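Shown next as structure tokens: one chain only, the form predicted on its own.
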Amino acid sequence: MPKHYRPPGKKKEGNAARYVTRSQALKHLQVNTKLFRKLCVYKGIFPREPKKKFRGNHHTYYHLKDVAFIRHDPILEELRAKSTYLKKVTKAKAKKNRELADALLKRQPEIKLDRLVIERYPHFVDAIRDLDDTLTLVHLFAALPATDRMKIEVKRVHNCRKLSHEWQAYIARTHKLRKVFISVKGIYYQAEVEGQKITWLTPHGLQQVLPDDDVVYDVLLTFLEFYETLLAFVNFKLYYSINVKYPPILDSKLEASAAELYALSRYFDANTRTSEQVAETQLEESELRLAQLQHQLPSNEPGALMQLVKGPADEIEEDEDTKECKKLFKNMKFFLSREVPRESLLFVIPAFGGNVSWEGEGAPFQEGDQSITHQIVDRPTQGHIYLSREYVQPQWVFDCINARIILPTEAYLVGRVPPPHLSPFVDNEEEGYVPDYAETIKRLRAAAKNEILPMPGAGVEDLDDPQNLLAEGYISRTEAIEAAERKQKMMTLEKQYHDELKMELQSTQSSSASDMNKQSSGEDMEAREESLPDMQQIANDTANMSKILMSRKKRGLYEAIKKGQERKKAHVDLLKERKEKIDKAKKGKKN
């Protein structure tokens, strides 16, 4: 008998042990499709893909270990019961009896999701490490409007804007905001906590319209009810790290207003100043008793017991990034007009060390204030000009984030197309394609910090002509001289070693010509020239020769890079095609 028959129905092995249908594991739960799914969202389980589909390609598998996770979790019971208690509403409501319906509905029982956000997170950085699309769908439903229709509850709608606002003022307050880029699905901003790179998209402040066909609500519905949990977590460890209550308390005037951001940032501001009484009484208490301990401590110890109580304020320094982002904005005083993005620049210019204020109730401080550097304003004529301020347009503000530094204002100003606005997310020197501007920016930051670069046409060898850099100003005569000496003895052993090599290669070529039988002068010179390799045949050669040796799915990703380098380049060449175009319109306007 051979070894692979199996008589039916005895034990399977392989993949059909190891996975099962949807079908499968729906018999294996007892549940329907809507509630394994919603099973699934909770504990994070995700079809699989096993090598061989024993079933065939048109169904989905499941690890058989995953299904036995979710049959032996206690949510499963728990999501049966409502199940069941749901019925009773339908119930009643079939039978139109609307005060029993209403009743039920609440009372109905509420699922904790608390455990399964400490089950998927055991440590703190797992959940910041995932916080991409959780940050995204809230942001996303906190500008939904609440509808019936599509299951969108008013209450759910308040405590996602609740969960966001909150989530950008500890960013706000913490300087972590390191990115920012408007596109037209809506704006994404980038930050950094505890060593993690969190990206998120925000819609824009518009109406939003909901489609019907497109999305099933019900499936990010269920998604966004861990995701709430899950964030608020997130905020309570992140509020507890900086010592601030949570959840805040808002001032009710700012929430009519629509000001939460400032409300946070007051809240925030109040707590600082109750948590640093604090700290100073404890930190009097602790010299108090650290005097009282070196009296009794011999004397190598005192010093020890210093750095014990130095150590955990060592230890949340800012680093570089949050200190550069904190001063970025430093002694600059904003005002909002009413057809800017408010909430946008609410959350960025305090997150990079700005005072701003808007038109409205709440206000830190009015329109007429003389102290405002500048006003942000997105229409093309302005009524009352101050010429204490400077009037910008609302792009100058992010542009200014992403090249860390205070662009000027003058392609900026009321009424001019300002320049393009360039993703920070996208590298240019490895895309291959540099724009203008991000020149322009990159110049600028390098006179910023006093840094040397080549001018437009110049290769960087030529700042390491000392005449060009004392003919600039950049170093005095003296060092020019110094360095001039170090160059030509630089150059002079370049010199003396390519004269050594090319010794070498002419005494190797003479020893393998004396082996060979010796010929006429031209003779000899033409079975040289044929012996000389061609560089450019053997790079092609070796390239085909490990192409031929490698297997089949190396080779077709080999093929695959090739193409998607092709396909940049030619993209490189269309901007480039486009950009020339441009120019010679520019030109033929001018003349």
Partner chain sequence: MREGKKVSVEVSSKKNSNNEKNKKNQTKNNNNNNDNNKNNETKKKESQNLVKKTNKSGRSVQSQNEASLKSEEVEQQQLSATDSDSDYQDFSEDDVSENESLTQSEDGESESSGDEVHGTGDDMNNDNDDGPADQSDGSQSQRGVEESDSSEDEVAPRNTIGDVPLEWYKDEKHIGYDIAGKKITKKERQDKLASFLASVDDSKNWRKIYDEYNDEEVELTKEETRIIRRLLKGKAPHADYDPYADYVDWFKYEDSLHPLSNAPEPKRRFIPSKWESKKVLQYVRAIRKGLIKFDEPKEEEPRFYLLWGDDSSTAEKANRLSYIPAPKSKLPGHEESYNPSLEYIPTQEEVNSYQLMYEEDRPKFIPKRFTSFRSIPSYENAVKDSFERCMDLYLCPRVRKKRINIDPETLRPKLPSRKDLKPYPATCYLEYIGHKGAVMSISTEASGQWIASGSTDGTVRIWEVESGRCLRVWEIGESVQCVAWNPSPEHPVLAVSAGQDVIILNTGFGNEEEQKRVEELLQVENPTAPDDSDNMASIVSWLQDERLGGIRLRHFKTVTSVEWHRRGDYLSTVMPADILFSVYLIFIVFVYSFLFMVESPTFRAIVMHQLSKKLSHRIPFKLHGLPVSSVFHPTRSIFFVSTKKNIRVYDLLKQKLIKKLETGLREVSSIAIHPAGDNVIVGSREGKLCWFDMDLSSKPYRILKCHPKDITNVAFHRSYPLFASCSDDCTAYVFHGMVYSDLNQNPLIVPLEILRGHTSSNGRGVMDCKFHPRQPWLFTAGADSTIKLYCH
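Mind pulling up the form predicted together with the partner chain next to the form predicted on its own we just looked at?
Shown next is a single chain and nothing more.
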């Protein structure tokens, strides 16, 4: 009998034996689609692509081993038991036996996903690596309204909020945040934990729209269930690594009264602040003290949690990046005006070493504080102005973070249209198009680096430093500010000078180079044109020549790559064209 002969009804081999379609898998596991989906989500099982799709292209294929993996997991039995249990509840409800139904619901068996977490992510790094979607979904649900219709419970929303704040608190305290980007879709954050870059998206803090038709909330909630568990364990591990107890014990009363949470949080916040200051003076923090602090923490203020983790975090050795991030807003005091979305700024500024306060009861310092260096304002005009501080728009903070330098604030002053906010995730050179503002930032960065070098050498600077003078009590506060301003002006002037110098240098170099190029290329062109009239055609021909000899596979690949390059180029060209038009229009206006 030849090897390939298989009598009908006998065992299969090859792909048909190794893979099953989705419906086959359902039959094999004796589950319905919903349960299967749940199992897949919990276990992290996904369809795989067989080399040969034996049932056709429109089927989803699962590997038989994956299916067996689900089959042997106790979670399958647990879920079945739960569904059976829920039948009891429905029965009780149908018989109008309210008490029994309630009692049954209360005594519901709880399904724990711990085992699945460790099974899916045997190493902590694996979990960290896969955290993007987790964080995005948890942050989204933290902002969603709880609705019965969509089965989004208040409890879950609160839990999500808690988890997200815990995460943010850790990131801010350990200064792991690297990049922030405000997009139309929300705010993207990128942090670096354990060497892994984690990017997540938080929605803008507004009322979210819950679409009815094209979203199945069960799927989202199933994912969320696993993600909540995962994130909680990850948070535990992270808190453990900086010697903080997890979970932070929160006031139960606060949690219960969700409506008053906002008002109460400030009050509690004030308490934490004062006690925290005390705690700071006593350098060694005992466990008891910590517990006390935690006890007073409100759940929805990330700032409060941040204070908590403050002490121990300092001990951990930090890499270069972290050090740089930590120092960015050092010795700067920010004050958020009432209209500024606080949530993100309260997270971001401390993450880069700044001090923040806001308008409200629990704030660490008031608006009138003279030491405030920057006030973040998001309104057309500012009424009362303290001369000692700068009034900037929130975008300035984010741009500073992405550029890793303190940018000049002129462009970001109140009432002005701020310069374009650029994505920190784009490699401009690779993209082929560098926006103007990216160029200026680059130059500023270079200038800043250059300037930093001579600074420590100059002893005069130390004397001039207004902070020192202040400490000695030589001059009054206003004078100090003036001095600071003068100094800053000088610095900016210097910077400008440097910039201009550089620009000039660059331009001369580039222009000469380009001239040379132009000349040579022009000559070349002429020569060629004389010899061969149909240059374009011939160039095309020669390009096509070698393509003829490629194998089909390679040719396909080559063409695909070329197509991609062309598309990219077309995009860049379009941008350039638009840019030109805009510039022209501007010039026309000026003239």
